[in-house]
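Consider the single chain below, provided in structure tokens and representing the form predicted on its own.
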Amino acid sequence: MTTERALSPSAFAELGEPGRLRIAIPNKGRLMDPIVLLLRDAGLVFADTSRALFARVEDHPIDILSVRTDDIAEFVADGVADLGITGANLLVEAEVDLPIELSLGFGRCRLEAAVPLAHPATSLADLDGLRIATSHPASARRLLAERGVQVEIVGVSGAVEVAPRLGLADAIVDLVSSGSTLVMNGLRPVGELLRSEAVIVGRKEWDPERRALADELLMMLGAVLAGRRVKYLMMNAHVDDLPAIEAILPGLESPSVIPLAQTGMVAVHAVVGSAEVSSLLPRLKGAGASGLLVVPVEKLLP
């Protein structure tokens, strides 16, 4: 069975036509459903991408790359794909200078040092000259060596966690989320290294057509992610008490205010933080205002 192994950059260079953007993403993993959501979202459809290698966007001229996430910033660097998205901590680990075009607000993450939890080691620098299990051995080399401390790296490809347990290592460098794996496994963190999210990365030369296509899916793109960001807001309000309540909407501009037939009502309207709405609604009704809706943002260009 073919796989994306088994292709190299050159083998994807033949798929598509010259002159349509191309875009890499994750084939797998726990980045790849939100990322497909965010193009979907920003009106892309085409098929499914866990199934497919290639997938050609309809109605617009940019095409799918479906390969490992670990590949992806190969596949930039190569110019075999213009964009990809992919962790910014797989860049550290790539060692490729890729520009970042959109920081895009998931998949965050960060590289943190843990130690057993009868260790003495309290921070980085007491992690020099021991050794260190990590599937992420170049950015853990790189970035404890930047900080002036230097160790053995143990490599490996998955269950780090276990490696003190097992005798492999003395401590580990691991991507941590919540922190409940390592808390798990009887291991403490000693000190962050690196804070990732999913990003999407360029190349370093565009020839003008295609970076006035990517620039397109980018503000298609970053408008998606501005409406997550926010929600609509609309209440019925007595003219009154419209300065009560426009001093405590925190909206991108001035709410709009909309004359209503009854005499002295106004509807008002206003994009507010998706995060202020639950402590916005109680104040708003306690300044006057009735009818309270709070509508989704599917797209926001400011």
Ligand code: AMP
Contents of the next structure:
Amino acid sequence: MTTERALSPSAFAELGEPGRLRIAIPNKGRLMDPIVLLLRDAGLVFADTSRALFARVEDHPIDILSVRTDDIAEFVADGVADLGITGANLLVEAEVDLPIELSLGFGRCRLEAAVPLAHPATSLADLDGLRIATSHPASARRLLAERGVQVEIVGVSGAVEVAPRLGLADAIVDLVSSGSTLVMNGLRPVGELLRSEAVIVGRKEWDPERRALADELLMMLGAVLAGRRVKYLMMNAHVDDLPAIEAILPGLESPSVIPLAQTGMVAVHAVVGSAEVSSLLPRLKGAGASGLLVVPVEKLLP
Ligand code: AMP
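Instead of the form predicted on its own shown above, give the structure for the form predicted together with this ligand, please.
Following is the full complex, with the preceding chain placed first.
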């Protein structure tokens, strides 16, 4: 199938225009949806990227190249795209050294080595001399070699966790997030090789015009991520209860206190961490706050 085949960077080289920023994102797979959502939340309007290889962003000088997740690092390394959004582990796998412009906090996983439950290995060192099945051959070889562990790599493209049962390998190296796939396949982790999350990488050398476009986009994406980490909290209170309420509210900045028409009453507004909101609400209520509202924050630029 042609859509499955890695597209050569030169096939895209003609597509961009000078003065427009080119950003490569996955056209399928687990990172695609959260990346598309992030771009849309930042205000970019563009057509369905899972259907087209190339999308123009409306009202912004930005073009989106929608390619295989595995190819993104090379597209940026080759200068076909200015920015790329992909898993940090795939930079290691592609053996490219590109600056990370922004870490996105999703797509978190670990590259781990695991053995069948009955295997005697308990650490990465115990894998020395064994056959390791993996779909991340370059990362596995390099990260194990860095720890002084020499292995025979058996490259597989999927269903890595069944390789020991099939007698293809003694152990595996695979990406893990919860670890439940390992457990389901009777495997036990023996060591972590890498931690990964989705990242934005950038080209090494920029012309000033494109760099300014990239900085603007990165600032908006950063503002969306920062906004997701907080909530806007609003409540009413009597001025006498303000000291107790202010003592409960965390944060670097003091809350906004706005007088209300009713004498002695104020509205208190504060930005608080998303994770803290649930525990703050009953305490604020107990301190005299009423009419508490929790509102999502679309973007936050500190
Ligand atoms: P894809 O193969 O296109 O679905 O994307 C796989 C990428 O998603 C990996 O290279 C990782 O960067 C990331 N990822 C996050 N969690 C996991 C996981 N549990 N298993 C595999 N890949 C993961």
